[in-house]
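Given next, in structure tokens, is a single chain: the form predicted on its own.
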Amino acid sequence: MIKQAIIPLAGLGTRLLPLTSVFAKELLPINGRPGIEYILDECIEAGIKEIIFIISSKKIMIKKYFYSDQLYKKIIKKKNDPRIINEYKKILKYKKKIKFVFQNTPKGTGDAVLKTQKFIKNKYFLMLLPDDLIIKKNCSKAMIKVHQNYNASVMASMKVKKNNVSRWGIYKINKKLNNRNFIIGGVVEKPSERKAPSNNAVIGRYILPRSIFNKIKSLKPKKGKEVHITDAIQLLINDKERFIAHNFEGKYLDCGTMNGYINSSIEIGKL
């Protein structure tokens, strides 16, 4: 069973400047709630028992958000406000499931994953990228079911516009399993439109094997001095490790850009 999830949170959020000049993007409110809480709820509803946050010293406010016990206790003692009491109970519920590790130098998603190696106990684990919200259907829960059915690694996917492929990890299909699931033949990080193998994009949900840690260690940083998780995944595919692309049923929201962030509040407000 998939019982652990990791969430890389050390990025600077430059696409959301100036908001992120003083505030962690994952705590920015989306329809009145910090964005990270939607990701946490998805994990918990999917049966995840432990969630590992990868943060940097510049994002320490994320840890403080979950460790504001004294503040809540003072306010509750003074006001006894039911809304604040419920908020505090919610924070405590999240806090019990969270661990923190640090990635103080931004070296890419692959390096962030590597920081969690000593905490991962089982053969497979879940990774979620906080910029990608998927609403209406629990994508992680559906992916875990696919993993159980095929005993394989799984990545969430959807088709994107061809002129937009350079924003994503793009994969080619090796074999169709059914209408929503495909065996991946290869994956490349942010290709040009000319070099992209398709317009099938990997979205920020992954079920990865522990064996990926050794592949990450073998990689050298590429453009931007970053280690990409897609390069480690390709090495595993080369070794005949099965990766399944799962075309999820929910609605995708991009919270990593200003327009996407504003639209996310609008869309969630409709629910």
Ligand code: G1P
Contents of the next structure:
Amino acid sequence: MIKQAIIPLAGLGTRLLPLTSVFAKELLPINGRPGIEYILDECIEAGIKEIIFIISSKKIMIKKYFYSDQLYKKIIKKKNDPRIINEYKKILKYKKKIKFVFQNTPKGTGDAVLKTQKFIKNKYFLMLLPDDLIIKKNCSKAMIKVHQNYNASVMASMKVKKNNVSRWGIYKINKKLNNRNFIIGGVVEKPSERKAPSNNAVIGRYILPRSIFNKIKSLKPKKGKEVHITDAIQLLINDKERFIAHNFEGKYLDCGTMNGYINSSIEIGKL
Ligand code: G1P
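Starting from the form predicted on its own shown above, please give the structure in the form predicted together with the named molecule.
And the full complex, kicking off with our chain again.
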């Protein structure tokens, strides 16, 4: 059973400067709600019971967002506004499920994952990257089903433009299972167009085995002094761990870039 999810939130968000100079990108409103709430809703609807946030001291405002009880209690006492009461209830519901761990130097997604090691209880866990919103269909829920059917690790995926492969983790298909699911033969982080094995990209949803922790430990920081989760996944594939790429049904919104961020409010507004 997949009951725990982890969300790396310690990134600096440089692609969204200047907004992120004083603000955590995951709290920026998308159609009136912080982006992170859409990710939390996806997790909870997929049956996740505990969500581990990996934050940094620079992004402590993310924790504060869920721990503003004094403020809510004071205002509710004074105003008794049903809207605020309702919002506070929602925050409390989220807070009950969230645990915080710290990654104070941003050393990549791999390093962020490692910070959660002592909290992960089951053989597999879910990871969601908060820049990637998937709307209209719950991607995590669909991936958990795939995981249960094949007893394998799973990554969300979609085709991207050939001239844009260097923005993504790119994988090679080993075997087609059906129209949406493929066994991965190998994966490489942000390859050049020339070196890319395909134009099939990994999107920010992963069902990972606990054995990934030891693989991350064996890696040295590479490009940009970061430890990439992609490299640890490749090591597991070398060890014959089965990874399935799941071409999700929902609509992908890239909230990590300014254009994508602006567009995400428009798309969610249409729902
Ligand atoms: C990360 C991963 C990359 C993946 C992407 C999906 O990159 O490292 O493999 O394709 O998320 O959004 P980042 O967006 O952190 O640069």
